[in-house]
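First, one chain by itself: the form predicted on its own, in structure tokens.
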Amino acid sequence: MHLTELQAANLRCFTEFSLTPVSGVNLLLGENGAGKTSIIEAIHILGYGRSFRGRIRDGLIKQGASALQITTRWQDTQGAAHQAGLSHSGNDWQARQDGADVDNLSQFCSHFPVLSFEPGSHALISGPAENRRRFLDWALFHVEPGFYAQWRRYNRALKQRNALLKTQPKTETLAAWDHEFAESGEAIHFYRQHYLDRLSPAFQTISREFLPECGTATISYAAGWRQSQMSLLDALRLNRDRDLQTGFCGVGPHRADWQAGLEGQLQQEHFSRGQAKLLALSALLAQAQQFLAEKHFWPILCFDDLASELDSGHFKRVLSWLSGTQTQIWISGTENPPIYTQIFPALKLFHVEQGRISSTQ
């Protein structure tokens, strides 16, 4: 699928803009602060309901406006045309798709599989575990029909159990939620573990291409409890006294994590910033490739300030890899090196200047 039109109003520095992209590579050029990232954010918001730089209310809405609006037209894998729109005030939202109201934001976002790489993306490797859980859950939300229901079930049980723990409940009262928590938590673990098993070969192949000097990359996974030794229900029972003392649940998929390794180095602090960036990019592109394998079409790929994040050698390797895909790609930058047109001769160029956009192809 690919966007055929993108419009937005009251998004950061833009009063409004309208773009007609190509199905291949779309290059956004402009000076720092011109608004290039805001265009990438608009696409990301369609797929996630939020920006990669924070919540909607944290500066995305143009000063003086009550809400931002994003509308788009897109073509699905069968060639059918669709249209959708989202209005978000930071607290409330309204969405429509093909003329009908949408009452579930996750349902709306499910139509826009978007993967974004931006200057903070190295945190996927070097940042907190929450980033890596979100990475897994995004893919599972799109490729596993039963995952979202289990995810909601688990998070409801976690919220209820944590609230109950703060009241110092009787053992039998807590046990009623333990079973719900354990059943849904085991299901979440199963989905994540098997997805990582499927993802690992592509991650190894791509990371070897981007980091040939570092040897074979690996992925290790921790379930959030000693899963190899006991069930989640047994772990809850074993940890019950500690949970009552702390007032929150200390075991379960909300504590899960995965880590990338290079030549056996599994400590995040062992990686340089450059290695972390390239491992994060390898994981993201492996996820895109796995998405293709399971859904039979590519997600939209967005890269904010890609050239500044990579040295020239790695930059060329990444662009060469992208040239082998058949997906819509958005890249922002301050300069237009010749390598872009060498690798992507049919790219469309947009010039961004403080709330104004012009295009050439």
Ligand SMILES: Nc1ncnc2c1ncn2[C@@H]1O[C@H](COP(=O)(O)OP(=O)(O)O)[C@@H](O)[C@H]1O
Second form
Amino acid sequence: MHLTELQAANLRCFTEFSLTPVSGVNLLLGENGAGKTSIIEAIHILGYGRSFRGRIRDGLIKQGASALQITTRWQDTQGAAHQAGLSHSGNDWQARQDGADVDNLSQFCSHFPVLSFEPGSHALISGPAENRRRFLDWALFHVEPGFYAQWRRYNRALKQRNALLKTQPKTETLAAWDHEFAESGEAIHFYRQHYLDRLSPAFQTISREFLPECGTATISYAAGWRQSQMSLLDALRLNRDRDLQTGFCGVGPHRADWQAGLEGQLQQEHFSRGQAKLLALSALLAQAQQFLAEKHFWPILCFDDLASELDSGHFKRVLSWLSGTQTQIWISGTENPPIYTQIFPALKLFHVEQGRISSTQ
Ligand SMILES: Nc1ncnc2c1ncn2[C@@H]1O[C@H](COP(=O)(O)OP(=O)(O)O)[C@@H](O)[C@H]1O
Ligand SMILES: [Mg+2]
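Given the form predicted on its own, state the structure of the form predicted together with this ligand.
Once more the chain from above appears, this time first in line as the rest of the complex follows.
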């Protein structure tokens, strides 16, 4: 699937823009502050219902405007044309697709499998565990039809149980949530663990290509409780007094994590930012490749400021890898080195200036 048109109104510095991308590589070129990231952000929002740059209140809506709109036309994998739009007036998103309101934002986002990579994405390797759980859950949301229902079930049980913990409940009252919590939690764990097993070979291959000097990449996974020793239900029972003391649930898949490491090499804390970026990129592209293997089409790939922190050798390896995909790619940057057109002769170039976009093709 690919976007055939992207429009936005009152998004950051833009009063309005309208782009007609190609199904291959789209290069957004402009100086700092021109609006490149904002365009990538618009695509990301279609796929996630949120920005990678903080909350709506942090300035997504153009200063002085009351609402923002993002609209798009796209072609699905069967070649059928669709249109959809999101608007936000400071409270909530309203979504429409093919002329009808869509109540459920997740349902809207399910049409837009987008993987984006931006300068903060090295946090996938070196940042908080929440980033890594989200990464897994994004894939599972798209590839496992039963996942989302379990995820919702689990999060509801977690919320209820945490609310209850703050009221000094009787053991039986608390135990009433344990079964629901444990059953959905075990299901999420199962999905995540098996997904990581499937992801791992692609991650190893890609990271070997991008970081041949760093040895074999490994993935380790922690379920969020001592899963090899006990069931989640037992872990809940064992942790009950502690949970009552702290007022929140200390075990379960909301505490899960996975770590990427380089075998026999540096500890994660010692990765350079460039290395962390390449490892994060390897994980993201492995995710894209795994998506293809399971869904039979590629997700849209967005790279904001791709060249930053990559030397020309590593940059070339990444672009060469991307040239083997058949998907819509968006890349932003401040410069246009010849390597782009060498590797992607059919790319479409967009010049982004303060609030205006022009294309040459
Ligand atoms: N809510 C807003 N209203 C108006 N302008 C904004 C808002 N938020 C950000 N900007 C401006 O939008 C411009 C584009 O930002 P950005 O997309 O990050 O540019 P780039 O990625 O090209 O460096 C910046 O000059 C920024 O100051
Ligand atoms: Mg930017």
